[in-house]
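Listed next as structure tokens is one chain, alone, in the form predicted alone.
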Amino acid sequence: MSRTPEIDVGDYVREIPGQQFLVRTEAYTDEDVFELEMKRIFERTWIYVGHESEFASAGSFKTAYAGRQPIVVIRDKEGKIGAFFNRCMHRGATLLREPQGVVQEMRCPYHGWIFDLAGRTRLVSERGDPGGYGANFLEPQGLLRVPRMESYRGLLFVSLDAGIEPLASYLGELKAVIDAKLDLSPVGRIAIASKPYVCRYKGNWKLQTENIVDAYHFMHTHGAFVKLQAKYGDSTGDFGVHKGRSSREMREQRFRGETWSCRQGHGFARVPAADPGYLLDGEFGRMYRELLDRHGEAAFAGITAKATSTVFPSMGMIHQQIRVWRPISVDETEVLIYPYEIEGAPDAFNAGMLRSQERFYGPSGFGMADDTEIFARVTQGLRASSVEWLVFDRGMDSDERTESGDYRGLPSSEAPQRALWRAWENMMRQASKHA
């Protein structure tokens, strides 16, 4: 049965402008904080479900969670993707567990209702049999559908809260990153046609959300990595995405650029590219020129910059990947990275992208491997819990807030974790004067 922990969430991130910014321990650690968390957060933000085009036709499906309710996400007969809560209108029985794939209905398992792919209730098994239901019988009508579901730009999210701010206004300044890594199609689209590799941690899920928008970490917990890439470059199959022909030179192309942190607790870090002529005169030089002559020379250097970027509480985009968590408990986390393709770019590029994708993230990779062992260094280190507080200062004083209440941040500033912080703040305070 769920519950609602009685704890005071109101002294866990101490910030004095400019000068620091603090998070409990108890914040990585405390189940009554997780379990807040799941309500206030989980239930009433967007969470994203799925790509269009991973609902290619009639009946394709996928499950996901927003928190931890079960929902799925499926296409209809008249071409409509609808989101529902996975649960049958009568005994409760999820009715499909896969992660994905295509039915031509959805039937429980339990007593063999069915419901149509519109989600309404098409058959209720054995009706008239003996001891079946009467004329009196109030039939739900279907399954309960999601309070909400919109798309930008093909990118599905759900709220489970009715009231929430419309998705394109939630996603504030990152929409410019997700139109930047989507421009790079020559026709403004990207495809999901692979299944993600999937991993679990043993660590709480914001330390994924701090992570993959951490440009400080990645020289320290990738050191052997920087090290290989310094030695063979691209000859491994880099594919141009890490760039530096030795430490130094991988250090100070990733110290360029800015961070941000956005009021909704997105964070992003943009890197400018290193060599736009070497894009322009390379293998894929016609594919470029003609993304810089429909964009012009200002969206051009965005398409072609690097970006990391979080949508706040669990999504994430970085190089040519979408990534989402789910949190298991307060200290394991479920990942699942989806490297997407470019529609209207040559097959070599995609081919190419996926290599450097297997690479670096991979089960044989670095970067999940180096970055789980130190999430699990950092659950192992956080029971020292006389500790109080982790720091979260970097950047502080070069921050510069902008007209919409967003942070513009140095190259290594950790204005995006801050970001998750105040957003984490703000809404479990919030939610609390309504619990």
Second form
Amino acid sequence: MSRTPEIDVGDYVREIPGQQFLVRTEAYTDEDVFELEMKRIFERTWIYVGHESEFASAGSFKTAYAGRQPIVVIRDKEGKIGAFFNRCMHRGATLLREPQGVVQEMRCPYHGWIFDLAGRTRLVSERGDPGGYGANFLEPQGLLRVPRMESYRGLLFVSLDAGIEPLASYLGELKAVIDAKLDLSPVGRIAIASKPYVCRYKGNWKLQTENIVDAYHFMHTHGAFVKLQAKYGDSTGDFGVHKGRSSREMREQRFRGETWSCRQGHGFARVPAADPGYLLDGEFGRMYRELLDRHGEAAFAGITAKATSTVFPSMGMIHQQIRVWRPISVDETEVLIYPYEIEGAPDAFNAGMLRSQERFYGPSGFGMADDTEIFARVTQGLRASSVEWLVFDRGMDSDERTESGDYRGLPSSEAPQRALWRAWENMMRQASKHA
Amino acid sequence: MLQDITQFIYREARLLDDRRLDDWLSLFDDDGLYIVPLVDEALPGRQAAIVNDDRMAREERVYHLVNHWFPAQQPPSRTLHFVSNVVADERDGLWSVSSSQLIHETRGGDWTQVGLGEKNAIVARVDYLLRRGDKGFRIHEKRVHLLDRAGWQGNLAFIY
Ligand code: FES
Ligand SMILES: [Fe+2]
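Could I have the structure of this protein in the form predicted in complex with its partner chain, to go alongside the form predicted alone above?
Every chain and every other molecule in the complex is listed next, the one we just looked at coming first.
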């Protein structure tokens, strides 16, 4: 990975403000572009690695990736959560392999070196054996810590860039989306109890980044689901995730609200609740009335809105799930979907939300397999490299620049997709320390 | 009895392979379940499942497959089930049956289709709870333990 590709990324994104927005085909298909993305994007953004609720006790760990660099996140005996490169300081084996678990210490499977939960070297095995380490051996002090780790309301992110702006300011306008999602909880917290759905698709990682906030595709890619919803939505466990009893109602529902293109690359689409009164009088009315009392009408509208969002480059929060994706190669991507629970909400509420997500997501759900199938179709189509550009103009003429430097668009604008590409271009143009 | 049970399971598999999905629906008890868990010890209501279908949800799934065009099943999957190692025990009027199943799946289109899992071998321990009534057996529960449930999955947007 030390190869520094000689490519000029200066002309991959063409924007004529208010008019035209084009992205070059090779941005999805070129291996050199991919190599450069790993360095210039994944090594200097904030990368989501887990939620605090997944680290219940000392030794609780999760493995993750920043781009392609393996990382382990682990709680130590003092209760602190630390992030290290998941690589033995001797000759490089990963220390922990499982996606998550609990250990007493990190013991390397190759020659048996041991590191404690805070990453310090605890044992160099058979140190004094004949031909072992001499008196002058410069023992590595411990694992290499990932330069930055911060939490926003329990969501844990790391960055390989020591100089990156604080997480809270990086999240920018997207904080409002996260806050609203977490404030649905009477105690302001979510928790992850379920193992994730894991899928892979044949396609570039940016297809997922674009798609998770793509209001435009829904009525088409998921057109059959819309019909299914009209027939069965009320009887089989819809829980407001994809509300709407007829195609018309679902269409109308989708074309309310707003889209955002955040300057850091995040994007989101937010649709106000169709009928908040219905929530207040419904099965979980008590919970909603308490939320209304506590937060006031304006914040309550945000809490009950439906928002789909991406945190640039590889994490999203939609409905009641956290999604994280990892580039494997220029045309293969792994996606993890973690349904989460609203702490303090009635069990029936969380179970209903889970049921409704089971219905749409997962390998046998009514939605997700359609998206991954389409990604494969896009990957196939992009091999027509004779066509130079992809078109991202939709809604440009009606997007408005906000004071914060973001753009606010109408509901089916491609503003969230443009967010990705603006940040992408900006970061790809800047040489990083390593490349 | 074991022969009756085995025949029943072979027929169930054949209905799926022949895409006679409405007939497949009628094999189930009204309160029957079709479940594909993601983990071995699932906390109901807390742990997501790959499939978690009661009667209405099964009907919906079949309706979707039979009546709708959607990308994940365009072309639709073809399957062929190989069923073996059937073991059956009776408990409280329910037959608890376990089987090994090798399910070959391929999208039934032509050679130009794209996507992962173009030729899939699904390997699973399939456990049934069968109820014996006047008209023969009914499925009270069908539980598919995918051998690779802890790994990543491709497109499983069909009934298996
Ligand atoms: S590589 Fe870890 S002990 Fe040798
Ligand atoms: Fe989709």
